[in-house]
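In structure tokens, one chain follows: the form predicted on its own.
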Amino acid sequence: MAWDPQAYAAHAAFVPALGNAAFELLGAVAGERVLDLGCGDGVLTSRIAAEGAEVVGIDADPAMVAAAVEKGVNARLGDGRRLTFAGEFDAVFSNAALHWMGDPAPVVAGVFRALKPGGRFVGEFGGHGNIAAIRVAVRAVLAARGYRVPAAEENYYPTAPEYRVALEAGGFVVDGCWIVPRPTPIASGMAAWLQTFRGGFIDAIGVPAAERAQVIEDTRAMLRPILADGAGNWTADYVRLRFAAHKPE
């Protein structure tokens, strides 16, 4: 999926602002050296490195990281599943980003390589359940307009027990791993956000240009009732998956 970071900064704004939590489980120490993987714009990279730590930020996405190196970020261009560090890193962080991966497996081992001794893996990202009802609801409707929709999904949105043990398995001590229900209230509206991380899963799907405000509209009018309230306010079914976890010395 290729993302817009203009429209990113107008209608997810809430992605950064809400990883606070993660943020602080990190915290991130003047001197030490940092990973932030899937770094996005760069938003909250540059507040581990106003924390004194040395950051490195990497994402897939050519244009997110060139807004990131705007804000003087130094990020990357990398894949999550292909990292190529040898333990370099005090720390590597992640904030909603790790449900873009995929299978697991090939970036906890990257990130367990990239790791010194001791080092320490945090992050949050979309857990078991998150936004059930508006996957649901962009599913359903592509299917009543006659596209074949895949049977399951790429994105990686696994419970707790689940990802402790993808982490175990790959060498990780697991300090901490749980689901935090996060409904979150939606300034843009239910069609911005639609159109901003829901976008590339339509277009994969083979829905024409023309067709695609239409499909996001009866997305939108499907889901109404049971994400927003009688003013209009938007809420989306969020939940997270919170981690911590260290390297062994």
Given for the second form:
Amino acid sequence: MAWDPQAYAAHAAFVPALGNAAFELLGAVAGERVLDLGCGDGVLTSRIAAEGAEVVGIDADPAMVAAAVEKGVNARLGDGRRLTFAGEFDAVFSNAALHWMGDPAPVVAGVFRALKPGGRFVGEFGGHGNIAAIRVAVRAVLAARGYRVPAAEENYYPTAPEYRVALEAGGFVVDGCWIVPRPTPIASGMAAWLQTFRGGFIDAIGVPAAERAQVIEDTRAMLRPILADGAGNWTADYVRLRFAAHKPE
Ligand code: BEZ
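Could I have the structure of this protein in the form predicted together with benzoic acid, to go alongside the form predicted on its own above?
Let us now look at the entire complex, which starts with that chain.
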């Protein structure tokens, strides 16, 4: 799906802001070379660079790459499933991006190739059960309106054992792999969240532009008793998969 950097900055600033645990787990060291895989608009990439690391950001969305470059990030367009780097990074970092890349095998293989011996792969993304209530509600609303929703999920949300197997199959030694439930306050409200993060999915199902707002409103109404409190404050049912692994020497 295509991203709108302005909408992302307005409604999704919590994504890099809540990337602190992954950032700390990376523990970037001055002088080392780091690849930020799925760097988005470069907010966390800039933080890694501020530690003194030499960071390259890569993202599949041209508008997000442009937004990162505007922040002074060395960012480039690229597909995480077809990385072409070879033995040049001390670490590969990724926050809230791997779930968009699907099958982990080509991603893990490309990261492994990109790292120097001993290099680390550290990050966080959506884990098993991520935004489950939201996903079910979007599907239920679309089905009720007569749309055929594919049975397969559009994002990759593995369990910790599943991702550990994927990392090990790619040659990594796994230092840790955890599921971390992270209920996440959504300050902009559920309609803005759905517009930002599920708009592409709703379009891809074939919903005409004129009907999109009603799909979002019906989904918001279905979720209200589940994810909003009495005062109307929304909390999304995020679940993170956090991991640290390294390439053997
Ligand atoms: C996330 O887990 O970061 C996420 C997944 C899908 C849509 C929005 C956010």
